[in-house]
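We begin with a single chain expressed as structure tokens, specifically the form predicted alone.
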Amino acid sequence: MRKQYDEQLLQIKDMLKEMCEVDAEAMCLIERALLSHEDVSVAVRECERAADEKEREIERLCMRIIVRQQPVAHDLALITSAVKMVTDLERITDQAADIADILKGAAYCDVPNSLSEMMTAARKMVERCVCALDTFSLDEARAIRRADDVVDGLFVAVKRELAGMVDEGGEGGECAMDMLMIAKYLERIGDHAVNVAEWIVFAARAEQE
């Protein structure tokens, strides 16, 4: 008995890397879109339809773990942390997938350098996720939370290059509302990711106690 209960929780571990590898792919997936113009937005609506499919295995396997096995101390720790992890990672996926659609309708337009480097920040910080997650990593998480103070600054340096497009009004101003909501929706992933490096954190110390 004792031994299927801890190859479920290996799985929720294995299982939280493998959505948030599906996340990473579509942090790919539209940072090539940005650079390309190319239309990704139907790849990353499988993803984001993937994410979504992991999210209710996730939660189905903590729920029958939590009737069934009645788990304590860091066992608890870790499928709640799970269960609010599976959250923020279906959010990912989510906006990249409304940054897919915006990129489709703004193929005309030019991308501030600004944002190609918040688009390059924000990914690697999912994909850091993904590392965090294969060993629980507190190096990792804590690598995340202080690479959002990057993705910050350059959300500020978005802003400020765009200003100048909006008051130039028409094309320009539409770009330029276009790639200030692509660098809103960076700013949120980049947010997603630091509360799942939170909750890693928390899991970690948990155990560790």
Second form
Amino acid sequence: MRKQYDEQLLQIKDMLKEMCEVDAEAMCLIERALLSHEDVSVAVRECERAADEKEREIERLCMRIIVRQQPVAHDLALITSAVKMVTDLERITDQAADIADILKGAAYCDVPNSLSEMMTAARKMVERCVCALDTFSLDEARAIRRADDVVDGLFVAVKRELAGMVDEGGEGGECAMDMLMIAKYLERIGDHAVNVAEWIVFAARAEQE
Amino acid sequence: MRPELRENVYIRGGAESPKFRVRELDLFYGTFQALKSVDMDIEANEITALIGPSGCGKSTFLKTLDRMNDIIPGCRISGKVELDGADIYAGGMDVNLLRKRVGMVFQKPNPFPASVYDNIAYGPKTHGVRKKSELDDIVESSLRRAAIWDELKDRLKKSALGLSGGQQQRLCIARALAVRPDVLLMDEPTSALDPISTGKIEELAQELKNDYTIVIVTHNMQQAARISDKTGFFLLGELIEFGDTDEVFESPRDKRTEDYITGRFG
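Form predicted alone done; form predicted in complex with its partner chain now:
After this comes the whole thing, all chains and molecules, with the earlier chain placed first.
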């Protein structure tokens, strides 16, 4: 019974995963730009637009399900988490686009090792979100929380490395400022990924309990 | 000119060719006006839900679609009700043929006090089907379409009155389908049923809309929201609002509709 309703709930999960895949794509693009100085800003803006569109679609479908199907119990938990999660998923592409813009105009300098590590760690966190959204698994979601500790640790290391560059002044100093902004955005992206994971836990627990 | 009402003429939906086209429909019971200038297009292969408080005219409106009001003394109707372009209130309309094309399911399941088989076969028999094998086929296909064949296939000779309420209602739907209508009118078909049976009827209605046009009167707004494509809100004989169910429930245009669907009415 309630075939259409069940299909709509599955559709919500699929759409969340698709939105997160867009985030992951944006993360791959900026990682490439950071390492190769390639201009990816147009492609990342495209991801941002796609994520905005997905956000609206998911919100519309959630609204429709609430109005027409009156979800309760764990179905309601899923809808609630979807409505909250899309905000975080949307912020990830926004911040990736900001990073792409900074990289486009950034003064040339060597990227600190800790920053490229941080970039990779943040990208992996977002990719983990895609897996977690595929299964709504508690283990995956918890692993994302743990990964954020790594990103936060790297942020501290980046700051330390950049402080040295600022002290040296000149072009290196200017570049260091840009790198610091990027690091801060990556740190925020990690936090958004954790939020996504927490909403997955909320929905998954409701389903399991 | 004699109106033409052909059997099983399927005209696909679209604003230009609704299944029912109702214009300026007024209905009086004696001096009481029960419907006030109702305009509505009912599209083929959709579920149209009619909601509104008791006495608002929604059941009366439903009955105008197969001329069930004809039998009520003192009932007067003006305006137009066209089925596939033919005015069903025009002189010369074959009412039996109309009711064969437009089936009705009522609030309380009302099987005949006869066997499951005879309940289904009765309609086709009165329309001239005599061959046993043909009747067998109709009984099976009707019960299958009403999603009750598996439950009843071994009880075809048993009395229909021994079935549960939910089964009786699906039997009545099967009985309505047996004469191959193209419209199914349902007057609060689940208000006497438990939630499980209600769910089965709702599921069934959604499957049937692929082949039939369904109009359902319901007191249950959530039911209208769950299953219908279009929703009409009636109040004091007027059709206050009519449109896509999503729009009516998400952003009603009329304050009275909003008050009713949010439970603030009255």
